[in-house]
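Shown here is one chain on its own, the form predicted alone, set out as C-alpha cells.
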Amino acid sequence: MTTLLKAQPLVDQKIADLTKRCQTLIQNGRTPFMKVVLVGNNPASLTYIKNKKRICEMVGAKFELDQLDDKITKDEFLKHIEKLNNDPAVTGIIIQLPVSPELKTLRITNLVNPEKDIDGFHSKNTQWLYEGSYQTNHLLPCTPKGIIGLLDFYQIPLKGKHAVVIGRSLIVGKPISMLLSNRDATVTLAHSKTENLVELTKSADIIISAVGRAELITVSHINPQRKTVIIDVGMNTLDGKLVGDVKFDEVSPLVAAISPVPGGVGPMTVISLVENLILATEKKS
C-alpha cells in the first residue's frame, strides 16, 4: 500500500515546538520579527506572502511586508534593505521573488544579511552544503530544507540509496541535491537536457522532481520493483486544477510513497522559513 507523505502531521508538530521555542525568546526580550519585502503587486507573491504570515503569527511572531513601488530604483531599493539589515528588531528578511525588471540584475541572494538571511540563499548560509553538514540547523533553502524533514518524519533511508533529482535550480534542485548526498545518498542530478530521463528515473530508490512541469513524471518512468519513493515539488496548474510534476493517478499506485500536491513540499517550505526565523532569532539572543 503507497504511503502518501502528508506535511500536516509534520506541520502540527513543529508549530507546537516553534511555538514553544517563539515564546521563551519573547520571555527573554527577543521577538521574532519577520520582514518580506515584495517589490510590485504580483497576485501569486501575495498569495505566498498570506501564508507566511499566518504561520508566523500562528506560532507568535511578528511579521510585516513592506510592498515596494515597481518603478523602485535599484539604489532605492538597495538602501531600504541596507535599513533591514541595521535594524536590530528584524531578526529574519526575505526578498519575495520575482523582482521588477529594474531590479534582476543585481545579486537578490546575497543583498540580506546572511545573519538574517532566512530563506537560506546566502553564499554563507550555502556554504554548509558544500562543507558536507547533513543537519538541518543551519539557515538553508527552505523547500530543501522541508523535503529532508519529510523524508525524515516517514523515515525514508537515504544512506546508500539512489536519489534522483530532475531539477538544477539554486532554490531547490542543487542544495537538495547537496543534502542527499550529505546523508549517503548516490544523487544524480537530471535536468531538461537529459536525454534518458527514464532510464534514470527507474533506477531510482527515491525521485524528487522540481522543475515545474506538469505530469512530468508518467508510468513510463516507474519500476514498479524498486518501491520507489517520490517527492513532488511542482506546483502547477492544469485545467484549472493545481497539480505537480507527477501523473498521481497513475504513478501513486506503483510507489511506495509520494508526497501529494498539494499537501506535500509546500506547507513544508512555509513551515521551514518559520522555523529559520526562529532559529536566526535565537542566535542572535
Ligand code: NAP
Second form
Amino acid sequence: MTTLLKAQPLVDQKIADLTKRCQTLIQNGRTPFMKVVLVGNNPASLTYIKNKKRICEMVGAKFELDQLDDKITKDEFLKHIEKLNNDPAVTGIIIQLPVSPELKTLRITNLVNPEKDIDGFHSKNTQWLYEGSYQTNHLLPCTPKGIIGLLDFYQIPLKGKHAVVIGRSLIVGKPISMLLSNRDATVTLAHSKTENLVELTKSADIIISAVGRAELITVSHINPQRKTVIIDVGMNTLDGKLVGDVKFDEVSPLVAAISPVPGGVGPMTVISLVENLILATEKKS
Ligand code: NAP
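Rather than the form predicted alone that you just supplied, could I have the structure of the form predicted in complex with this ligand?
Okay, now the whole complex, with that chain kicking things off.
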C-alpha cells in the first residue's frame, strides 16, 4: 500500500500550536505582523498572497499587503523596504516575487532585515544551512523546511539514505539538498544537464522533484524493489489541472510513499512561512 504524504493532518497540528504561540505573544504585547510587498498585480502572486493572509489570520496574526505600482523606481522601492525594516510593529516581511523588470537588478533577497526575513532567503539566514543547521529555531527557507516537516511527520528515515534532489534553484533544490545532508542523508543534486537521471532515481531511497515539468518522472525512473519515497514539489498545469512533476497515476502504485499535488508540499510551504513569522516575533520579544 502506498502512503499518501498529505499535508493536512500536520497543518492542523501546526495551526493549533501556532495559534497558542501567537496568543502568548499578543498577551505579551507583541502581535506577529506579516507585511507582504507586491509590485504590480501578477494574478498568480495575488493567489499565493491570499493563502498567506488566510493562514496568518487563522492563527491570529496581523497581515497587510503593500501593493506598489509597477512603475516604482529603485530608490522609492528601497525607501519603502527600509521603512518596513525600521518599523518595530512589523515582525515579518516578504517581497513577493517576481518584481518588475526595473527592480530585478537589485539583490532582492538581501534587502529585508534578516531578523524579519521570514522567507529565509537572506544570506545571513541561508548561512545556517551551510553551517549544518536543521534546527527549528532558525529562519529557514519555507518550502525545504516544509518538506523536512512532512518527511518527519510521516516518520521517513533520512539518516544514511540516498536522496536524489532534481532541480537546483535557490528557493528549493539547493536548500533542501543542504537540509537533507544536515540530516545525514547522502544527497545527489540533479539538474537539466544531468546525464543519467534514470540511473540515479532508480538507486534513490528518496526522490525530491523540484523542476516544474509535468510528467517528468515516469515508471522508467522507479525501481519498485527500493520502496522509494517521492516528494513532488512541482506545480504545473496539464489539461487545465494542477499537477506535479510526477506522472502520479502510474508511479504511485510502485513507490512506498508519495506527496500528492495539490495537498502535499504546497500547504507545507505556507504553514512554514507563518511558523517563521511566529518565530521571528518570539526572537524579538
Ligand atoms: P526553477 O528555478 O525554474 O528551477 C528548476 C530546476 O529544474 C533547475 O535547476 C533546472 O536545471 C532543473 N531542470 C529543468 N529541466 C530539467 C530536466 N529535464 N531534468 C532535470 N532537471 C531539470 O524552479 P523552482 O523555483 O525551484 O520551482 C520548481 C517547481 O517547484 C515549479 O513547478 C514551482 O512552481 C514549484 N514550487 C512549488 C512550491 C510549493 O510550495 N509547492 C514552492 C516553490 C516552487 P538547471 O539549473 O540546469 O537549469
